[in-house]
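We begin with a single chain expressed as structure tokens, specifically the form predicted alone.
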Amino acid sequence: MNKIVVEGLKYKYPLSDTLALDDLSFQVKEGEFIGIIGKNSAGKSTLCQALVGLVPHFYKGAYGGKVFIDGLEVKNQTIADISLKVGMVFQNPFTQVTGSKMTVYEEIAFGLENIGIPRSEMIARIDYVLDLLKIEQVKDQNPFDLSGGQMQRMAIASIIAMKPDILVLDEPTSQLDPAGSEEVFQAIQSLSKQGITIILAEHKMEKVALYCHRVLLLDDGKMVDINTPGKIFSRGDLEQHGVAAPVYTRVCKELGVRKAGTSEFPVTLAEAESVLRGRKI
């Protein structure tokens, strides 16, 4: 069952000349993973914001094209009625905080509160995104004394606690430390194996090929490709579109090492060492 479907997407900011999303047209099934990846100002953003809704109802501009979230054209719904089908994370966590509550247990409380959940559920939902995130700790601390990481990890916790269908990240590691990225995307794989429905937007190329199912290649506006990891960090022309595959590829690429009866180049460390054990470098 397709989750998402996008058809000729087209989209110009105002006062701009270029198009942000040139014909843009995918298909995007309940439960699916999908990592959208390309250089800075590919539209990978613009994306994220036309799938919730922002694009066209709050950035006005051009609009052409259609978008369907469970059979529903995002055009003709609020950014309200779209909220509660489809979460948004931002890049910059301070961008989601109310400013309204004291302390984190509140501020994730908050969307809670203005759907009307009942109290009971609501404390099991706030305890479930602290535990999920790692934040537990920092439960009753003001949100702007929290570290970047931690403050985006709040913000994650806040989307996670409204239980979207569809869960839509833009860089949402991009504050984060190694060590605080990977319980981020540990979290999102988790809700991925409850059936949740992933889109990210990411520049680490190690997590993508790790985690996602499928990956959607931007460049300048237009989609280059949707497919495997392996089949896109295997394509000879990925550095032309400004992306740079996986370390662990670029590596068996150098040393002409390829899965075994494919033409698909290792993009994980487990194939990595898989295809390398027994060989001599």
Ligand SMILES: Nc1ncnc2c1ncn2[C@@H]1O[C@H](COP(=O)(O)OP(=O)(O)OP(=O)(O)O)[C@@H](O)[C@H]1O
Given for the second form:
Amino acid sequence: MNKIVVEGLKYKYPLSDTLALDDLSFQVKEGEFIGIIGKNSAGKSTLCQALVGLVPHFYKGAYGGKVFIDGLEVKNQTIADISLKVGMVFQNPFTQVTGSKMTVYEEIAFGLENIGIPRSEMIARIDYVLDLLKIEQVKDQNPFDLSGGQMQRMAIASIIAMKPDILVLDEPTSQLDPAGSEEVFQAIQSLSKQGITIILAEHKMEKVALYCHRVLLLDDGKMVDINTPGKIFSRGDLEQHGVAAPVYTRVCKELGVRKAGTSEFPVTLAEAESVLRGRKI
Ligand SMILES: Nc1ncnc2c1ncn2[C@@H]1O[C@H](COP(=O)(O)OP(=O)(O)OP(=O)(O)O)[C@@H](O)[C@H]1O
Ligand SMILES: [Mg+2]
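Alternate state requested, the form predicted in complex with this ligand (shown: the form predicted alone):
Let's see the whole complex now, leading with the same chain.
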């Protein structure tokens, strides 16, 4: 079943001359994990905001086309209604902090209190996300005393605690070191395995290749392609769109080594290793 349907979506920010989103059409099935990639200013964040209704409800400007979540058109619903189904983690975690809560625990509890979750359920959900995002040890700290990485984990935790059907994550590990990024990706993958639909805007192509089912390539607001990581990263024109394939793909392209029986190049370490080990050098 299609969870998200986008039809001819166009959007221009107020005072801008160019379309930030230019005639996008695609569908996402329930439980899919979709990566959105593209160079800076390609429109990744704007597309994320259109999926949660901030475009056009918060950001005005010129809007055309349709976005449906569970068959309901985003334009005709309030942001509050949409947010019950779709959780969004913003590119900058600082913008997501309420600023009024004294501890990480209270910060995560805030959204749950707002939607009237009973106390025992609230405690269970908070314990779960503190453990999932590995921030148990900072639960009594002031949110503004956290490192960028801890704040990013807290922002993700507060959204996951709301149990959305769809999770939209805009570069959720930009403040994290490689080990922290890997932990957060593992947490996102475990949510994906529970059937949550995931939309992830990301610059870290190795992660996109490893975790995403399909990848949507944007350039100047236009959708160039939406396909499996293998097909997207094997495209010959990737660099023309300002995107570098995962390092494993680039090495294999250089060596002319493709996956057996296909025209695709390996996109993950495991795929590259298996192809290269089977090859006489
Ligand atoms: N609030 C805004 N007002 C006006 N123009 C904006 C606004 N936010 C983004 N834009 C413009 O819309 C276009 C798409 O930007 P967007 O932030 O969606 O790109 P992005 O792919 O997320 O880039 P990045 O990789 O840098 O995060 C860019 O040309 C950008 O300058
Ligand atoms: Mg962005």
